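The form predicted on its own is given below as one chain in C-alpha cells.
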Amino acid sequence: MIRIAQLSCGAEYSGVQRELEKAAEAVGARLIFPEVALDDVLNVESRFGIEVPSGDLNLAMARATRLVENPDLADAVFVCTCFRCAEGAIVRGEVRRFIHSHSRLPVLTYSFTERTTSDTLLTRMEALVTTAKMKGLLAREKQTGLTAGIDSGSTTTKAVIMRDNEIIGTGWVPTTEVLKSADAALEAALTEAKVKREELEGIGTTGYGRFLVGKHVNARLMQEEITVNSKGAVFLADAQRGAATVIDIGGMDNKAISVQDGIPGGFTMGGICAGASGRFLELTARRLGVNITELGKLALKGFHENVTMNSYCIVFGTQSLVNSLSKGSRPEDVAMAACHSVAEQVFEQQLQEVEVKQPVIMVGGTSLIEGLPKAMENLLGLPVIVPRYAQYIGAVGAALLVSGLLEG
C-alpha cells in the first residue's frame, strides 16, 4: 500500500479530514503523519525562515524536515491548507519547496474548503499514487506495437493511433453521449491511420469518462490525467530528459505540472472559477462574433493593457467583456484582454504551486489559440512551446503508457 504523508492544517477541524482517507482508501493508499519531536516544532521557524503563530503549520514543516531527513517514511506527499487562510498558503508553497530541493518525493498541494469532497481528491490522489507506484512505465521514453488513446474529456473526445512511437491517426469530436463520442473519435483516428479496430494490441483512455470508455472499448489502461498528460506533453515536446513544466488550460479546470524525466514531480489542478478555463475563451468568442479558432490570431493583434478585464469570475469577466465593447474597445484589444486574464489566473494560483522549469510546454485545446501562449509568455518572462498535437497530449500519453503495459 502506498503511504502518503499528509502534511495539513485544519482539515480535521473543517471536517475533511474523512474525505481525504476515503479517497486515498479509493486509490489503495494509508495517509501517514511522520512522528516529530517537540524540539523539532519549536526550531521548524529558524528552517524555514519563516514564523507563523498556528501550531499547526509548524508541525507540518517540521513533518516535512522530517521527511527530507528521512524520505523512506513516505512515497508521496500530500500538503493541504485552507483556502481562506494567507499563512497556510505561504507555507504551503514553503514546504512544498523544500521537499522538492531536498528529496525525489512526488508532491501534491492543495487549498481544501469545508465543501471539499472525496470525488473531488480523488483524481488528486490517483495522480499521486500513480506517480509513486509507477515509476518504470511513466519514465518510459518511446510507444512500440500498435496502440491507440482515448481521451474523453469534458468537452472533446480525442483519440490517436500510434504505431512505434508515431502517430499515424487522429480523431476530435465534441463530447455530448461520452461512450458515442468515444466510438466516434477513435473510428476517425482508426480510418486516418487505415488500420482496423482488431488489429490494435491495446487501447488506454484518460480524462473524465476514462473508466466507463475504459469499460466499453476493453481498454488495458484507464488512467487519470496528471499522470498522462504530463507524458503526453514531454513526448511531444521531446523533452523527456531533464526537467520541464506542464501547463494544461481545459474546458473546466487546468493543471500545472512540474515534470522530471518523465515522471511527475509535483502538480496542482483545479481553480478559482472558470474564468480561467477554456470556457470563458468560448464565451469570449461568441461574444466578438468570431469562430474560436480565429480568436487566438485576432487576440495577437491587441493590447490587453487598453481593456480591464476580471481574470477570476467568469461573470465578472464577461461583464467587463460587455461593457469594454459597449464603449468602443477594439475586439482584438478584448481577444488580448481575455487571453491574458485567464492566463494570469492560472499564473496567479496554478503556477505559484509548482517549481516553474524551462521548457515550459503548453498543451490542450486552449494552446492553440495564439493569445493565450502568448500570454503567458509574458506573464513568466520565458517562452512556451506549443508542440504538434498539442490538443492530443492526453490521447497520445494513453497510447504510450499501455504500449508499455504490454511489454510488461
Second form
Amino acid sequence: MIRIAQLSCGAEYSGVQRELEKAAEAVGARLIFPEVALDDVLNVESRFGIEVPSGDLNLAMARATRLVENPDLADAVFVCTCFRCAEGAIVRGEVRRFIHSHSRLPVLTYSFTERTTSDTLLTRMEALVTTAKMKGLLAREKQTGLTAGIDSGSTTTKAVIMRDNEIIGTGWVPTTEVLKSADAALEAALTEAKVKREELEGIGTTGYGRFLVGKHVNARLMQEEITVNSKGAVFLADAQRGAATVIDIGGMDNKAISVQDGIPGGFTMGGICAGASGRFLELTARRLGVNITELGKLALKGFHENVTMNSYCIVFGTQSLVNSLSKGSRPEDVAMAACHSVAEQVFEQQLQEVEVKQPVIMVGGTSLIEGLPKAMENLLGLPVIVPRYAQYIGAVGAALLVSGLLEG
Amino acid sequence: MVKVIVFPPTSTILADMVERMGHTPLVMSGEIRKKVNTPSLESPPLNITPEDPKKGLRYAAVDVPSGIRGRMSMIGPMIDEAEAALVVKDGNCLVGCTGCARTNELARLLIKVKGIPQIELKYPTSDAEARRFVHDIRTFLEGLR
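Please could you give me the other form, the form predicted in complex with its partner chain, since above is the form predicted on its own?
Okay, now the whole complex, with that chain kicking things off.
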C-alpha cells in the first residue's frame, strides 16, 4: 500500500475529503496525515521559514517539515488547498519547493473546489502512485524487443512500433470511436513497420482511453499519461539523466512535469478552460481558413503584440479572434496572438507550480504548431526543445516502458 | 438565558465560561456533533459534503474559496441565532481555531455588524491580564441576565 501524505487546508470543509480518499483508494494508495507536535506548529517559522495567519496552513507546513526530517513516513506527498485562496496558493508553492529541495519524495499539488470529484483526481493520483511504486521501471532508459505503444487521447489516437530502441512505425488518427481509432492507429503503425500484430511481444497503452483500449488489445501496461509522457519526452529528447521539464499542451488538458533522471518529481495537470488547450488553436486555424498544420508557420511571421487576445475562456478568446479580424488585423498576427495566449495561460497557471529546469521539452501534437513553442520560449526566456516524434510521445513512452515488463 | 456566540467559534474555554454563567454557548463543536451524528451521511471525518459550501453562499460569494464557505455554512447560522457575542482577539491556535484566517475575519465582521450585545477582548498574556479577562467576561455575561 502506497502512503500519500496529505498536506492540506480546507479539504474537509469543502466537503471533498471523501473524494480525495476515494481517488487514493482507487489507485491502491492510502492518505496519511503525518503527526506533529504542537511546538512544530507554533514554531513553524523557525523551521520552515514562514508563518501565516491560517492555522491549517501552518499545520501543513509543520507536516512538511516532519516529512523531510523523516522521509520514510510516506511514499509521496499530495499538497492541496482551496481554489482562489491566495494564502493557500503561496503556502502550496512553498511546501512543494521545500519538499523538493529537501527530499526525493514525489509531490502533487492541487487546488480544489467543492465540485472536485475523485474522477478528476484519478489520473493525478495514479501518476503519483506510479512514480512512488515503479521507480525501477521508470528509470528504464532503453526499449528492447518488439513492442507497441498506443496513446488514446481526447483528440487523436497515436501508435508506435519500436524495435531495439528504434521507432520503426507510427500511426496517427483523429479519435472518434475509441476502439476503432486505436485499431486504425495501430494498424497504420504496423503497416509502416512491416510487422504483423502477432509478432508484437508486448503492448502498452496510455491516454484517456487506456483501460478500454488496453483490455481490447490485451496490453501488458496500462498507464496514465503523466509518467508515460515524461518517459517518452526524455527518451526522445535524449535527456534521460539529470533534470528536465516536460510541457504537454493537449486537446483537453495540459501537463507540466518536472522530471529528474526520467522520473516525474512534481507535476500539475490542468486546463481551467479549453481556451488554454489545443482546441483553441484548432478553432483559430478554422477561423483563419488554414489547416492546423499551417497555423504554426503562419504564426512565426506574426507579432502577438499587434493583437489583444485573452483566451482564458474559449468563448471570449473566440470573441477576441473575431474582433481582431474584423478590425483588419493580419492573420499572421492573429495566429501568433492565439499561440501566445495559450502559452501564456500554461505559463501563468501551471509552470508556476513546478520547478522549471532545463532542458524544457515540449511534446504532443500542439508542439508541432511552431508558434506555440516559440511563444513559450519568449515567456520562459529559455530555449524549448521539440524532439522528433513529439506528437507520439505517449505511445513511445508506453512502448518503452512495456518492454521493461517483458524481461525476467 | 441568552444564546452567546463565542469567537473563536471553536474555543472550548470560552464556551465553558458561557455555560457556567447559565447561558447557551454557540460553538463549532455543537454544529460538528450534529453533522457527525446525522445518520446516512458518509463523508468522514466531519460529514461535510459538497452541499455545505453551497449553503455557505448565504454568507460569502461564489468566488470566495470553498473552504471558507464550508466553514461559514456552520458558523453563519450560529451568528444568525446569536443574541450576544463574546469575541477574543489575538489568541493563537491554542485558544481555538477554524484553521482559516479569512473565515475568522468574515465571522468577526458578521458578528460586529449584527448589532447584538458584545464584548471584545484581547487574549491575556500575563496572570494579571488573565484575571482581568475573566472578570470582564463574567461581568458581561452577568449583564445579559
